[in-house]
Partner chain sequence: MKNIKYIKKILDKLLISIIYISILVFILYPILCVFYQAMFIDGSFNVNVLNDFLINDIKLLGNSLKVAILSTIISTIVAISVGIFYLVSNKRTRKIINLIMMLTMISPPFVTSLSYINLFGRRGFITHDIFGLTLNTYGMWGIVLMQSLGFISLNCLVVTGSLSRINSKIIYSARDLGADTTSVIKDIVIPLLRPTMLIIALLTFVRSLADFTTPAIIGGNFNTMATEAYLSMVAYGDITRASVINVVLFIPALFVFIIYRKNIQNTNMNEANELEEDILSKNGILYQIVKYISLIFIFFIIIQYSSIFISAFTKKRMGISYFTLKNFIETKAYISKTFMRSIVYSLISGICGALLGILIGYYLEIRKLRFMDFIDLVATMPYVIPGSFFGIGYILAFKGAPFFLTGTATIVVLNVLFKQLPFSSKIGIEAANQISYETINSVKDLGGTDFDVLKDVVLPMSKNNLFISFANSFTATMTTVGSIIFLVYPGQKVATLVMFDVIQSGKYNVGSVIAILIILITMTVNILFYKVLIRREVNVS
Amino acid sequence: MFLEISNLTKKYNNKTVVSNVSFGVEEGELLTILGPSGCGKTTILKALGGFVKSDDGKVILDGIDITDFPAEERPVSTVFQSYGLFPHMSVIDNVIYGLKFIGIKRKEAEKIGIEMLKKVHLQGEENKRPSQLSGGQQQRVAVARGLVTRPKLLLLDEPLSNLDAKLRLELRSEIKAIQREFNITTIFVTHDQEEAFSIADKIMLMNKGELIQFSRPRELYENPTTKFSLDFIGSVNYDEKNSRFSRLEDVYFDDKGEEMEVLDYSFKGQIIEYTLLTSDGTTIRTVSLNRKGEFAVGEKVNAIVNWSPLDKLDK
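May I have the structure of the chain above on its own, in the form predicted on its own?
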């Protein structure tokens, strides 16, 4: 295992914010740490980067115990949510800032920096100041600065949260492409499940400082091991009377199905989300591609529900 974290624990004022967390990441993998605000995901990232000292646990990177290394001695780069760019420096000076600390002369550093700016589609912007760039461009500069020293581990702390929805989608794809090109082991922190699923090789789901589930995205979605995993990931129908649940896509219209009444619907462009009432009074939701028209409120429809038992999940 390229990165191994064992029994990581951190407390603030006797409050445990990360509790005995252990996990590993293979070289070249992109791991997303996912969870609600306050779950401990950023604290884990800061502990890996050397910005906070853990109360217990070990961090082994490429066979070396870096637990007690200060941040500047770790082969780790961190891209923060706020970008952390120096406003008085040009783009190129921001990008190559870290190279002087590893003994690379200015002329060579500029060549390396220009090549890195090409990788993140910012060629020609090297002499501008950060204030002259858009939010998306500033994020690209921060990523370029993080990669230019060729770290063994790249940490991204909610790097897209300050951007609009369309730009987030674009940069999400770019970050994944750059990560693959450099084959750099990466940990990406987010509270956005769609973002996590679209970018991650594996996902680590956190809640209240504890590791809830560690798996590949499809496994996490299709086989949640706890009630929290089920509730946090995707949308769910519950049939409490029969102790069972279904995902929205597990409900589909079929003439052979049970007759239900359309209580409501919401047009969402590519899909339509329906709320249905079953014969026993259970309310369920489903989604349908916007290709076959719409059912009206009060209309009778037939649908099949594929239920799963709730008792297979941990509380």
Second form
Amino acid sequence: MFLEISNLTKKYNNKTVVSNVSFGVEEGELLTILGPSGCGKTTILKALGGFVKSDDGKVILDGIDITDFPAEERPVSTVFQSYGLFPHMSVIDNVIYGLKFIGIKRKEAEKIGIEMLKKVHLQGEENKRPSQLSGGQQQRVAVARGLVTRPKLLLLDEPLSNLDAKLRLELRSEIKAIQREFNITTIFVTHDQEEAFSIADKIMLMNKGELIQFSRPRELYENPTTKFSLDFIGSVNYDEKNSRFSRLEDVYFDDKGEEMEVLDYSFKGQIIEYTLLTSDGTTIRTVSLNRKGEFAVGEKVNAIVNWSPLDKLDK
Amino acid sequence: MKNIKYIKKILDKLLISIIYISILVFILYPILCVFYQAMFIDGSFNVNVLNDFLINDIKLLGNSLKVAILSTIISTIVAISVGIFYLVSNKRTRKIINLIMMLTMISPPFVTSLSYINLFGRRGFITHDIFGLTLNTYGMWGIVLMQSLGFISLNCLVVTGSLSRINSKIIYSARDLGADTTSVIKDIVIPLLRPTMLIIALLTFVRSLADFTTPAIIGGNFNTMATEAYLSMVAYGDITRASVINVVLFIPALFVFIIYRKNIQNTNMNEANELEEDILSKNGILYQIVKYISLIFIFFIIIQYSSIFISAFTKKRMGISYFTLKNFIETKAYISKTFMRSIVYSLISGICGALLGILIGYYLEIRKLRFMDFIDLVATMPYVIPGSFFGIGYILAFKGAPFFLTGTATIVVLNVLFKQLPFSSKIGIEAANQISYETINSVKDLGGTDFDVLKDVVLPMSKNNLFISFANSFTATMTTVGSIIFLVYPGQKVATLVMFDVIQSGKYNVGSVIAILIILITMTVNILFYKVLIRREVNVS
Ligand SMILES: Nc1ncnc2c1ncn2[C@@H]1O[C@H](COP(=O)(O)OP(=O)(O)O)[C@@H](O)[C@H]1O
Ligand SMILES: [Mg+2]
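Moving from the form predicted on its own, what structure would you give for the form predicted together with its partner chain?
Expanding to the full complex; the earlier chain stays at the top.
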């Protein structure tokens, strides 16, 4: 493994906020840490960046144990949620700041910086101050600044959460493209599952400081190993009586199916979401594309449900 | 119903008039009076006295500038150093620094000079008792050192305030890119502190120019313009000469005032946060430098307060100090009624100042009334004009009809109230800015008048600010001396003035006792209000 974290633990005033977390990332891979707010995502990044001292655990990066390295000596770059740009420096000075600590002369550094700015579509903006840029542009400066020193590991802490929905999509694919181009090992923190699914090679799901599941996105959705994974990702129907569950897409209308009554429906544009009531009194939700005729509330319909057993899940 | 609305409208107009009139009459008018006194004789323009002063006493101007420049440099550098040390330190060290800043903020301004005499004076603990010397340590360097020591805490408070507005992620980013502590301080922290540095340097410069107490106590033969103005008033009763000197002192103050107003608008952009701990590692040459500067400063402060404490509880008999409570008994004779008077004045100034401040904030920021910008400008002026200038202005402005306030308690209370108004109005403006337009519009939407907005939204929502404002003004009034020294009649002295008197007549032990009493009172009031604030916040959340 290129990056290997073992038994990482962090406590604040005796409250454990990251508990015995171990995982690894291959070189050039993008790992997403996904989890609800307060679950310890930022704390893990801070431990990797060297901004908090962990109480226990080891971080090995490219064969070197960096656990006790201070932030300034780690080959790691962080892009913070609020970007942390230097407000008193121009864009180009922001981007090349890190180069002076690896002994690159100013002239040379400026050349590298301008190249880098081109890559993030910011040519021509080098002499502006960060405050003169839009949110999306600031974000790009932060990424450029982080990458210019060619770190071995790039950390992104909810980098898109300050942007509006449309820009978020745009920058998401830009970040992915840059990550591929540089083949840089990246950890991307988010609490947005759609974002995680669309960008990640692997997803690490966390809750309350603990690692819940570590897998490829598809596997996380299709084979949740815990109740939390099941609940947190996507939507789910429970049949507590028979101790089983189904995803919404596991329910489909079919004349051969069981008879159910339409309790409620809500129109969502491309799709329509139905709430159905089975004969034994279980409510089930499902979605169908807005294509055929709709069912009305109170109408009787036939549907097939593919159930999975709950008891194979932890907790 | 209609009647009530009508009354509320009148009340609103009445409040507006009170603000406009009071600020023009009690701030602008006295300032103009000093100028008039300095430049007009018998109603015609005449700058003979001014010319006279500039020709004959130019040396005083030189002395003042020398002291002011040195004090500014020292106290700015030390304050920035202590601020940076604070940034790098852990919680416990920060608490100690906070405590020290708080302690000096609630002390009367000349405790530094008093302790200097206690330690280095002709009969000082260190010079005389330890080294057996009888030195003449009175002079310029004593003034510079003691002034600096007095200004550092205030400046340091401004610096830590600015530091808490720096987003910690900026510092993290720099470290992330390879910057060690020295580079972060040099490349990030100091450049970001530049506007703050300018402000504290300018304010210190003006305060140093205006300070007459330190040179009066430990200056010896070294006179400054401020002491000369003070002496002109109290020794010769020459109000024209005092006015002239104060007008000269006013020019740099005005200059500073303009820069201050401009700069204050540029800073304060980010919200203040509690500074994160462990944001920088404790190493590197710059860290070592600021650490040692800070430790020396802390050491000085500890010595200073210890010396006052010791001097309050000891007396000397045949060169040997012994523990006694006699100083306290002796002090009684000087302070009968004085402390009560100080407290009452401070209470009035605290309460009225806080209310007036909120009203200014409301009418300026929420109602955006015409001329309110100008009113706010005038209301901020006492922040930089010399205290003695403001005091002389009051004498000149309110001696005749229709006021006849000379020698009354009213003139003293009005003076301290309006002298502290800049703090209160700043807090009031902050309070008003916290209130959203939605909230205000909701009141109107539901049929409320402007007066209801003030009564039901602005005042209740500003309670915390009111408390802070009150505590501020109370403390400032309890410890002030500059502006009221000419206004108070002998029979009606307040505690700081008595302290100043006894120190000047050499009764240092009594001075120390009074210093301790003043500190205890302001501390009690501050702690009480802090407790009230905390309790309120707990209840809310
Ligand atoms: N400096 C700190 N002191 C005390 N508690 C903290 C500190 N920083 C974070 N925490 C706590 O640690 C937990 C995890 O925080 P964080 O890692 O920021 O979560 P996330 O990024 O997943 O939202 C939270 O409960 C938070 O309150
Ligand atoms: Mg976070």
